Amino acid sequence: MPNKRKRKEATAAYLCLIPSIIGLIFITYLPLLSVFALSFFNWGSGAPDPKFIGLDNYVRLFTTDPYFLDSLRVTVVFAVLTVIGSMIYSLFIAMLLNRKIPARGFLRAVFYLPYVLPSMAVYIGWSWLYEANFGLFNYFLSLLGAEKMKFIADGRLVVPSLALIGVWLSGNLIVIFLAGLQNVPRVYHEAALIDGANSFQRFRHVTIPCMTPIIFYNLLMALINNMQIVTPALALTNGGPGNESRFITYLMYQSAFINNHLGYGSSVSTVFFVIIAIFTVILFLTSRNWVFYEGDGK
């Protein structure tokens, strides 16, 4: 009767699942293969139909393109840059905001909602504060007596303040580790109290190693979410100045629908999907060193 029920509740099981599986087949798997497939093809421009060329546009992406390590290079400058601050930000918002302080919960809503608004309209509203001339910034630069600064004109400064508006959108990282502070066992901070510890030594040795599935995950999703970073380029800078924000997802847009190469595009979201593949391994190889779930043993 027992074995009767469970397989009653697995069928059931596998029925609600089906709608999930085709969505990922049909929404997700069969364009990645796609993808991968037409890489392999000459379609767009001088070409109407596919034409078979084998591995001709990764040959031309490692060796005569231009633009691809440069590309690469600001994509991961920009994804580190932001990814460590977006962490730092993120969780030093979420231990202010598990405090009992007034309006908590009017605070919450407003730092979480930036994550919510248009990226696009977002990353317009902050082209004003870094005008060259009249922004915001340059105001108070100005009042300080310092020099104006191109904040997304020079190409020294662009990636920087790119990042900057990338962990003001971290909304949603603050929401996921205020809830793993709230889950943290009072316990343990109460056991370490009695011992004499202090705040820090409680952060470090208590909170922290509590939350590292919490910081495991937000940093795999940040990290994920911030390599395929394509809306700055699309909304203030064009790539530029230089090359300097050339992501490498703006490249692949400007390949397959701008210059209308689809089989190079693909080769380039091809590689692209790799190179975030390795990036997720190694974070998953290196978070069992840091990473600690109750009970196993640790």
Given for the second form:
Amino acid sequence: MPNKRKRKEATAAYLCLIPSIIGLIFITYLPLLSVFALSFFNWGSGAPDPKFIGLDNYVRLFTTDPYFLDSLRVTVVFAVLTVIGSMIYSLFIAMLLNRKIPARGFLRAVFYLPYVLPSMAVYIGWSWLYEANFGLFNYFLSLLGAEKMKFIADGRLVVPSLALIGVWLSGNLIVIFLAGLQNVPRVYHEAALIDGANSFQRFRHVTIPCMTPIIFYNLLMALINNMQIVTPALALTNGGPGNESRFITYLMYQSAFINNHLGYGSSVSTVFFVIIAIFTVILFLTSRNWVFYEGDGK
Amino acid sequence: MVRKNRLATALTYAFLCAAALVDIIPFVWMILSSLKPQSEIFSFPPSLLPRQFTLRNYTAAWNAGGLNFARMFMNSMIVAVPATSLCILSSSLAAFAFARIRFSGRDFLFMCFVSAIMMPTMMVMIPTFLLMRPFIDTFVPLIARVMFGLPFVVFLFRQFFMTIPRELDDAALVDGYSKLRIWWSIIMPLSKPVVATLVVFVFQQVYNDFLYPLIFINSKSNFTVQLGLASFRGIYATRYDLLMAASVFTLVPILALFVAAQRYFVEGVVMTGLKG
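Since the one above is the form predicted on its own, can you give the form predicted together with the partner chain too?
In what comes next, the whole complex appears, and the chain from above leads the way.
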């Protein structure tokens, strides 16, 4: 009898899971496998039927593609700049918000707001701030007596300019850091105070160690998200000026959906996946040395 | 000591308020610019407040360039409302199974869901496009992408369901409730705050999404708001007066939702961070 009930329960569980397993297979895992498979085929314009060509797409990507190396460089530079910038900015703001101050909830909402806004409007709004002749930032520069800058229309400035937007968008990190800070046990701070630690020492030796799991989580998520940067390239720069904002995701979009080379685009996707995987593995491996979990014995 | 503390708090507060002001500049500047006539917007140095206040940009942008914002808002809602509701239903059902029922393969399946959270969406764009090719230029791909539940939402639901006392289930079982009925009339009503948080979260994602519409929608009559705004910029690349007004349109639903449900917005992120 209990066996029969168990089986009935299991059936109920599988029924509950049907929709999301369909989703998991068709939205996530099947496409993921297909992207690897597709990367070995020539398919798209000039080749209406998929034709197996082994590693040719990869050979072409690494040897003759005029954009690939540039796109790799700008993607990594963008991601590193944005991740470092937004980690520092958001931890700093979160620490300030972690004091007893009036209207804290309101301020938190203000810093969080950019993150929820639709990115298209955000990038268009910023493109107006960055505008080369009449933009607000150029007005500020003129007040300081500096020359006008072209920001996103300047090859040397486009990545830092977009990174600044990325930092501005990181309100989610602030909220997560703040929640983490509120979980740092007060007793640690009190003990450190009794031992005569000043506020910097307490930050360095109490706050930071207690926060390492959250710093790690934010670092990982920020890295994965920023490596996938594509909207500003699609919306504002079309990969330019030159190749300076031709992010790797944009290269993939371009190969697959503009030039209609689905196989080749898949090989770009695969390389992109491997790069993200490498970064993730490195982060996880180094995390053993600096992330402290409570009750870890460390 | 107390006085020093008070001074530090005052300084922190002043600094935070200044930072908050800087933080909303892009946003405020967008609104101020949208209220200026074209001649004023292209003047240097710029005027801070509109010298000549006008709403003409808004009326002009609503229908400009063969795009119709009323239509595009409709389309976005036709996508976002069913997608969000179905996503919440299927995700919470799956989470219920994970949190409340023992069955073989449970841990392995759950791991499959959790690993899918980290998967970069851009990665799978090409196969997804091929898979949904029969439905090009319809809303089907946009809804199908989320209606079966998102791994992330499943995960958050499950974490919350785990905190609901199991005794409630046992009592209901004794009363002859089926599993499905336990989910619908016991677990879900107790999870209202999480449901609200995740509704806001999913709706915002679907409404803000630009990539899927870009790849799947072709004809103007099927444009979503985000795709419409991008196309609007393609036509009026330098007409910042109209562009700002059009951008403000697209912000309105999200801003309204944010003001109404601010708590749930923020709560969602907190959950993601602490339980991830």
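Just so it is clear, the model here is predicted, and its values are computed rather than measured. Residue numbers count along the first chain shown, from 1. What we label the rigid core is the largest C-alpha set whose atoms superpose within 1.5 Å from one form to the other.
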- Task: For A12, decide whether the Cα shift between the two forms is 2 Å or greater, given a superposition on the rigid core.
- Result: yes
- Task: With both forms fitted on the core, give yes or no for whether the Cα of I25 moves by 2 angstroms or more between the two forms.
- Result: yes
